[in-house]
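Below sits a lone chain in C-alpha cells, taken as the form predicted alone.
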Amino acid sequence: MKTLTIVLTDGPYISEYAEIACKLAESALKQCHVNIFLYLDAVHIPKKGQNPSFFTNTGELFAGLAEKGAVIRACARCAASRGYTAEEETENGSNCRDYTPGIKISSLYELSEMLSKSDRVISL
C-alpha cells in the first residue's frame, strides 16, 4: 500500500493549511497510509481545549484522523519550546497531556523515516 506524508508548519487558525491537510488525509486514507508531521507552530494544532469561535476546531479534526488510522506526530524540539512535554504514553494513545487523543510528540528522526518510506510528500 502506498504512503502519503503531509508536513505542516503553520499553527491553527493562521491559515487554512490544517483544514486542507485534514481533507487531503481524509481522502487519502481510503487508499493509502497517511503520516502527518507537525513542525514549528503546527505543534499547537492538537492542543486540547481549543474553542475557536469562527473556525473549525482543528485539534478535533486531527484526533478524528488519528482514530481512522493516520499516524500523527509532532516535533519534540518544537513542542518543548512551546510548552508541550512528552511523557509516558497516556491511556488515550498520546504521550502529551495537552494533546488530543492519538497524537504523539516524536523526533525529527521519525520525520526522516516517514519521508524515506513515502511515495508522496506534501508540505503545507
Given for the second form:
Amino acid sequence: MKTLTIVLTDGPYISEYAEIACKLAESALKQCHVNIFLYLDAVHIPKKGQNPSFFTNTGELFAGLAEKGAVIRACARCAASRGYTAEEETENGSNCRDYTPGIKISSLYELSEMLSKSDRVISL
Amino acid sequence: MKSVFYLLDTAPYGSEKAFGALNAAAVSLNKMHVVLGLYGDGVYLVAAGQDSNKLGVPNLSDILYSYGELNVLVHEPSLIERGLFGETLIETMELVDEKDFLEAMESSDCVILF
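Can you return the structure of this protein in the form predicted in complex with the partner chain rather than the form predicted alone?
After this comes the whole thing, all chains and molecules, with the earlier chain placed first.
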C-alpha cells in the first residue's frame, strides 16, 4: 500500500489549507496510507472546543480523519510554544488533553520519518 | 522519498518560518538528501553578521552556518533584487541562477514550502 504524507504549516481559518488537506486525505485513505504532520501554526488545527462562526470546525474534521485511519502528528516544539503539552498517558488516542481524539504530539523527527517512508508528499 | 527540498521564501525574522525550515532540514539530514532553497525574502538568511539580540531570538544565520553538511542554494536574482549581491554572505551556501534553482527543485522527490 502506498503512503501519502501531507505537511501543514498554517493555522486554521487563515486559509482553507486545513479543509483542503482533509478532503485530499479522505479521498486518499480509500487507497493508501495517509500521514499528516502539523508544523508551526498548524498545531492549532486539532484544538478541542473550537467554535468558528462561518467555517467547519477543523478539530472535528481532523478527529474524523484520525478515526478513519490517518496518522496525525503535531510537532512537540511548536505545540509547546503555543500552549499544548504532551502527557504520558493517552486518552482517546491522543496524548494532549487540549486536542481532539486521535491526534498526538510527537517529535519533529517524525516528520523526517514520514517523508522518508512516503511515496508522495503534499505541502500546504 | 530519498530527497527533500525545503523552500523558504520568507524573511528570517518576524515569523517562525525560517526557524521552522532550519529545524525541519536539520532533522532530515540523517535520513535523506536535503536541500534548503532560499528564494525571495528567504535570501536574507545568508547575510553574515546578523544581530538578533534585540529581537530576543537566535541568530539564524549562525545556526545555518553551523549546519555545514546542509546543501544551501540561494536564488541569485532574489539576492540581487534585494541589494545583497556583493555584501558579506555566509560561506556555506551556493549561489545559483533561476534555471539551476528550478532544476534542483524538480530533481528533488518532494518540496516543502515555508
